Amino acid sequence: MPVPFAADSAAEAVSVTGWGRTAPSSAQVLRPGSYEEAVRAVRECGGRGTIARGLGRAYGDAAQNAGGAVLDMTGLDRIHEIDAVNGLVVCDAGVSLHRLMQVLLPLGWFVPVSPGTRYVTVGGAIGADIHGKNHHVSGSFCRHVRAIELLTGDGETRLVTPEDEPDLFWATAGGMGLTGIVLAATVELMPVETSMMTVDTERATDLDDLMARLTAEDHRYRYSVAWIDLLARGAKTGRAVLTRGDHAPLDALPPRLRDEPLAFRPGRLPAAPRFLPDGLLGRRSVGLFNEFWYRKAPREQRGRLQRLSSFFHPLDGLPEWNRIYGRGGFVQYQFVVGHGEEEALRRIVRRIGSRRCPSFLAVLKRFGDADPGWLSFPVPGWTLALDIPAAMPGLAAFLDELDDEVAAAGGRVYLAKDARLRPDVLARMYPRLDAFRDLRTRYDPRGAITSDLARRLGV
């Protein structure tokens, strides 16, 4: 558990893992609760220095710190401002976007970019330079922030923005947290007039039926997403179900609903249990998972009205819901591949399908623009995420089979989601790596901002 923030504190080191509960190492965990806190833990960090960290939705090792010290941001809360006319609102690093969806809502105004989760930190959000549905219209999260409060390694504050100081910011958009602590951020909103979705749904027979799909079509979305089935094989290869919409105006609500329009309620479920069996979601299980929920898409839906919560959130309804993988955990893996790489695509998408990984969770996407930050993971062409339980056997070994075909054909992997990448091939995906590892020595020469990610790949 994090304590309260002192110079002196002594408190013990404690397992830190990320959200696939793979990884994990002990580390001092600290709880600043203002910006001068903050700063003391940063110059006076020891030699295995620290990392910020939000709320722990980094799948793999980037919020962890073996041997030193982890600062838990979710101390530094505050809402500073809110510009309702034109859409701008300043808060702490460890603001949630669950909380600014709360308080935003009901003004008419939504988070520009949101992932499969509201529990991220506007900090981790920046790190990871997040994207979500609306990739191909929007780009990622960091091309809406308009400037970064961000404590350096040397122990100084600057503001940053896109004009000023270009190149930190862009490092630190994607930087996965190692070109500072992010204290506080104006982020750019998107102003709608509802908390409803309007949704088109449509089942995808195969995976070349859903490329085509997603080519013609999503120009005529703001966000879109394919749920699909990694287990089908033969003619029902990357089988999937696509989902597209857009925010409902007012005038689509029906009457019950229009007292209310920006009403902001997602449900929860009960927690998963804290010990569930390993072997839980095997193939068979996710097999026939996999089958139900195909089926149970409908051929082609249009304009259904759908929650907010349940159109971008579905498994924020389910706390703690990366324990139904068992006490071994599980691996996300996800790239992305260029267009004219349609071949890679297919033929990874058959390796899948062949060795049986057990995926319910995966999902197609096409990216757009590429974003400007360094290390950030969009460009333009087609991203495949997946989730796998860690106990598969020769799941390491595949996976790097998997990587060196994504690097052949010029793709990349995203940082936010791994735990056991090789370092060579991370200087084949991102070619921007050498100038970052020069940034960072010349902001933090002592190199006091570090995690598990950055020894384990060299960053």
Ligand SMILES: Cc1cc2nc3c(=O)[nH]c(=O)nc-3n(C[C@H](O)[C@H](O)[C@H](O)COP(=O)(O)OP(=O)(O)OC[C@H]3O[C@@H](n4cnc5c(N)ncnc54)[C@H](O)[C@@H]3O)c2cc1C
Given for the second form:
Amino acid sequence: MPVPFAADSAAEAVSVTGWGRTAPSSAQVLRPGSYEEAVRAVRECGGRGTIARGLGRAYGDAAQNAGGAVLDMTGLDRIHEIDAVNGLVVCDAGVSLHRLMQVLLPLGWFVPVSPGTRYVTVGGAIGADIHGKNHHVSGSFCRHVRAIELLTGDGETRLVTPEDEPDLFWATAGGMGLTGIVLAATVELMPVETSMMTVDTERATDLDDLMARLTAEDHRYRYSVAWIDLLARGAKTGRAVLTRGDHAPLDALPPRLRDEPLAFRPGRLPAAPRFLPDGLLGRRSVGLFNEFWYRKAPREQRGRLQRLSSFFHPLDGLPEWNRIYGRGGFVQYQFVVGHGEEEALRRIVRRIGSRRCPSFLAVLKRFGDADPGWLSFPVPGWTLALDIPAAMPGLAAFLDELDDEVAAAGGRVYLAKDARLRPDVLARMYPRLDAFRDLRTRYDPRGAITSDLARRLGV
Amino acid sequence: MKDAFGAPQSLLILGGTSEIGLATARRLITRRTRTVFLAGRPSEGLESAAESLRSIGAQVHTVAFDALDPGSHETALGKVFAEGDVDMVLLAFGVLGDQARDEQEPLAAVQVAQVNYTGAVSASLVCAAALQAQGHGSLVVLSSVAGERARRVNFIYGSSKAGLDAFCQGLADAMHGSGVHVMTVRPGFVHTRMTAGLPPAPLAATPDEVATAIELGLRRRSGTIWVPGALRVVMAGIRHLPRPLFRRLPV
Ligand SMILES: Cc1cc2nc3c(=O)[nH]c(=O)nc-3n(C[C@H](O)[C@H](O)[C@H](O)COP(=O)(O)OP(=O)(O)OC[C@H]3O[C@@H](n4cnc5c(N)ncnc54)[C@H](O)[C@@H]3O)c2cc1C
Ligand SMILES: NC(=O)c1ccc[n+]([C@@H]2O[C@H](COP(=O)([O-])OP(=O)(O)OC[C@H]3O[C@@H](n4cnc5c(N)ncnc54)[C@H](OP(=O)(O)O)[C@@H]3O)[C@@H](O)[C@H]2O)c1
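Show the other one: the form predicted together with this ligand, since we just had the form predicted alone.
Following is the full complex, with the preceding chain placed first.
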């Protein structure tokens, strides 16, 4: 997709989708190679505006802008400064977390928050205020951001810090790119002694067992997540495998690994083939897979050493795995409900089970404190994420019903994964939406920054 | 914007009193559609169609539009697009004509062709350009199985639909990659006022069935759909029937 930068020549419009490959729309994709080019692209954008795009890992239409321009930020990929003493990095927004890991691990530093894939940019991490398996300890990404260089819709570039401009900063954190284009950021890092993880694995027999284990023990681990089998029903409803761990200290490594304790060695398999038959992921095959995968997990295992990449990003080993869902694409549904709303979670898990959604291992995590971002997703409680083929009959209406359950329980769905929420439900889920809209008009009177998601949801 | 399942939030129906069109609107209003523009010749029927959609919760506007006056299409439809994005255009106008009379009165036959073909060509081109400018949207065109193979009993209508159908196939290719989705709908016999009093053909459908098929086609981003789906196979057979045999078919 990358196209040379051409704000003035009318570059061909191309079709753009998110990771879920639904709802394509066409836009001029511009790839600024300097801040000046980005500024020009915003100042000179046409009536349909522009939006920043990182590596396109948001599932829905957040980084699309029909009829307008999409700024592919991966051309701004310089790491400007690394403070290896205090653990700070200053880099362009188009730098990926993968790249940061390659560069920083050998120096003994790790990104403060890592999502389920390393192929996201720093700009995308800020735009969605991403969370990782350490949310209960570290909060989401923007808590570790000291400053951002933000190009707002009025064409001005501002250095924004949480101290000096808290409103603009916390509206940008999780603001899905709608407050402006992040050009660069200063991010606080986390020290590590090795590139290995020590991991405890255990099985939970059902949802209540799982919640009890997470509640009792999560505080002992920096990282915690559970893979849950949503096709299991009856007494097995919500059975899961918990994996929790921390960065391995040097003395936990076997001697053969101690020479190069900080080496970063992600494995990589060939990409999924381009054309796959639809309906490959039927209920039967997914059910069998989930069964196999639950059985293969140890009932309980402590202190296993694992590569960082297999602990954090198992899916990155299979590039373009999103193609396995065929032409119709897929949606990811991720929601959170607060503590005290366990009954709502149980009900939703039961409903998904009885609907027989052919959903591979879904992920359940217990969030820590809420983050200050106005549209940041996490609130203290339970978050569940599942992938579903978009072609599943009745799915649209079913997810609408789940939205209502989630909203009634005071919860919300995650915009970085969304491709289908109703605008009226959005306002119920994100109480600061009005303030967010006001702020946008203040910094962007022309409405130069917009996206398909913003249009669909009336943000 | 359409969502991941192709459900539009705003809808423009050309032929705002069409029974198939209104059944589709009702169906889509239960999903995501909030704004509907009904374009048609001003009439009480058009206003009451608007009222019926308002009563189920949509914001409805009526727009004066006459297929027989292509010179006015750009202005009339341009106003709709100026109000905001249109996620889906449904081209639902059409006339069946009266075959016996039309054979006797060439000018009446010409009018069938002007509504169903020339008028549709003009309106489709205007809408396709507007959709292309906004970078997204579906243009759904009601063609007909009658265009698949001309029949003695309605070949004037059939030939106009054949022209429209061929036009849409080409337009779909022209729009490929532009973010605009063009979908040709080929219903068989549908029970509406257009067919009232005619003997129903085999595999007859209701407007609601057409609406359901359109909703599914949007989700799948289909290029062509048949309603009911079985017609795809039936018509593949009929198309290749030797002419002497075809002429004697009872349908
Ligand atoms: C396999 C997989 C696992 C995932 N796991 C997690 C997870 O565990 N936790 C989690 O929180 N998320 C997760 N995600 C979602 C992903 O982290 C977010 O969608 C992230 O925003 C993607 O970053 P990106 O660079 O691909 O951005 P894009 O997808 O290109 O854009 C996402 C949003 O960020 C905005 N944006 C991008 N760059 C900039 C910029 N320079 N300035 C301003 N705004 C910008 C865009 O406008 C858009 O709104 C996962 C996604 C995948 C595919
Ligand atoms: N019914 C079937 O069996 C069948 C089968 C296959 C395809 N189709 C096609 O499906 C479409 C809808 O049909 P329907 O069954 O819903 O019929 P319908 O209820 O009779 O609708 C026909 C529509 O066309 C409009 N129209 C006619 N002449 C017009 C003109 N000059 N300018 C603007 N609008 C005009 C009518 O508007 P007024 O109210 O102003 O007359 C009406 O809204 C048609 O294209 C038809 O050919 C129908």
